[in-house]
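To begin, one chain is listed below as structure tokens, in the form predicted alone.
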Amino acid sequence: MQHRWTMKRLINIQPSPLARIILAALPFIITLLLYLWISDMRLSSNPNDKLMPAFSSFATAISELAFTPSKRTGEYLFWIDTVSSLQRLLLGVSISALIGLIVGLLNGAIPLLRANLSPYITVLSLIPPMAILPILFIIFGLEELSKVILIVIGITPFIIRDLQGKTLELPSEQLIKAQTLGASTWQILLRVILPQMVPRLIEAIRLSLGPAWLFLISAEAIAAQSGLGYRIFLVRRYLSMDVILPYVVWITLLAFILDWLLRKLSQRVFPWFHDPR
């Protein structure tokens, strides 16, 4: 009787695959319906309201930006903005991942380096990246380099600390056995530790994508000639919510796609990492 009662508790109920899809979609549907309702109310009282435009306004604005050449440059601004932002983001995240993997692995595996660099990395991770953005613009100018470096400064210390911690969590038996078999320090790093750190690096990158987008949009808003953040802050003076909201949705979709691709890559290349056993 006690067992049957336990099984009925809410904590033990697992949704079916169909129910999982419905439950996941429900918040989005509610948000959409709520927006449509409030927008309709506002537009009914003021047809010129710009705060919550109708979906037809979104379609018109994006059509002009994505499928109509600019009269000034002849470019499709929506896609130019997307490519510019993705190039900056991917370059910054790639550099951060490389530095984070090397330094994080070495810090975690070599006590002398950890004693030397770990406090310094900790201090760097506590510096608000946005506070030094003006310094980056002064040193590196207003071009692409300063935006990429802001991403690197913003997320690299956290990747380093995460991988350092994961390296320290590896079973000591692995390292002892490798040394017993005659492996050198570099062989242990490359053949024992590195293969186990790469999937954890992918997880760290996934967690860092949100902050990376934040730093990128902030930098583009201050100094850029193209980019998703640049366009949002350019049209805000005109209260062009028909452009701002679709751009925000597009940024969210891009972030989701990048996260999904990294997750699928990790599952495909490192299936053992995702095996619950």
Second form
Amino acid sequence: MQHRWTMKRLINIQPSPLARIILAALPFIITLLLYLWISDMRLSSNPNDKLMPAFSSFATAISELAFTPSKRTGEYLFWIDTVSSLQRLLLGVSISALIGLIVGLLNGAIPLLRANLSPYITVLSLIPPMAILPILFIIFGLEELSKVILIVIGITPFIIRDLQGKTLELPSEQLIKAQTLGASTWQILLRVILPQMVPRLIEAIRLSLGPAWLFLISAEAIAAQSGLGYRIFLVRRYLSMDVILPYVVWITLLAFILDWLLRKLSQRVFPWFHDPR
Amino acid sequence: MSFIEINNVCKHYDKTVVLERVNAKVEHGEFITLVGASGCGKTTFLKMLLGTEVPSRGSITLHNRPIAQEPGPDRGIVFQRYSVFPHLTALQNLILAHEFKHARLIGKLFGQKRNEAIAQAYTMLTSVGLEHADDRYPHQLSGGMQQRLAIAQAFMQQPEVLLLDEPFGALDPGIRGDMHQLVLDIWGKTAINIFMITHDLKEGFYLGTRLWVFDKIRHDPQAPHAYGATITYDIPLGHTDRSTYKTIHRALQRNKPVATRNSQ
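Could you please show the structure of the form predicted together with the partner chain, as a counterpart to the form predicted alone just displayed?
To see the whole picture, the full complex is given below, headed by that same chain.
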């Protein structure tokens, strides 16, 4: 039987470009409106309510932290916090990426090394990093080093295992072809495997950024003199939601920007990896 | 002694016998096409020439020396897929062999040496009709273009033996004709040994100077893996009568053993 008009199946309906933007923005707008509405209700019944401050309170609190020198030290705390946190994060992630790339690639490419190291790394990756944070504080002190090392311990095993797997997934035809072109093991690592692993490393880093932030904020919450996580846990004592919420939004924004930058970088430098094949 | 000698080669995995009692002598410049039903061991045979598989018994010699048990620059290969490097442009794919040879430590050439390699690569690109695609990545090339690039890449290395594992199996019939011509041209210029696996019996008869059919002579219905395949037909091409073609064609269609006949 022929229908004159039939609705397409749901899985076949694609949003138009405009609809896509509106649909994407909708949850954000709803969240915002919901907050404003409830906050307004609470503040009208109790003007001293601290749980859901008005947007004007956010502006005051952040302008005080970001654009007014601190009375005690003369520093702009918001920016000091941001720089300290980003420094720790980027240092930790960079060290992890470097170790992860080298060990993961060698593990994937060289069976002897894989037999030697792979089980060990699997066991190491199962240690909960937060459980050994006290050990790190004891060994490396309460300064920067232990925070960076927590990030490194937290995400390096994942990057190693991911890249080891990705190296093993390379078609064996490629490695055989390289050998028939006269390549040594070293040359295969350098010219065939490494360049194909770098975009995959960027993917692994993007996936690790979430855990990296988690470890950073946790370490800062426990012992630090500055940092985004430190500030949030410090002002928690005064129930300063006017500081905590903007800081959370700021951290989210930073995480988003880092992810976006990595994605764009990868697309620009490795077109062969991202184009449809 | 012949260029390549295959003496009583046998290959089995546990109790599954894939190949048994394979014997052959190959002279310089022969172009051998390998046909046979799926799972008859022709790919296993090619892998033993390549060095990724080792005979369970018997020996294969190249220049009177046992063939290396890992792939090497004396034996080039073109697979059905994944033969070129996706992260390198067509030109970079071609100069790679030179870079492996002349830059042992960093695997990359610069300046004068690089220019020389590029000049050679362009000659090769032109001979396979890809001179305008030099800066394209493999994913930007069609399947036929990728295989032409793979063949060019293998020839850049100037191997003594070229192994082709169903190189045109994934291509449209129309493109295959061009590819045949290309392979014949390059083979004619270099006169290297070619071993080519094909599923297409016509292709096997049309290309090459010699055809090998892989099949099982012995069958045990109770134990289908007890016996392996061997070369059942070894035919010099170019003067083959139609009836031989039909006999082999029927044998492959029915996937039944055909009697051993060595017409040489």
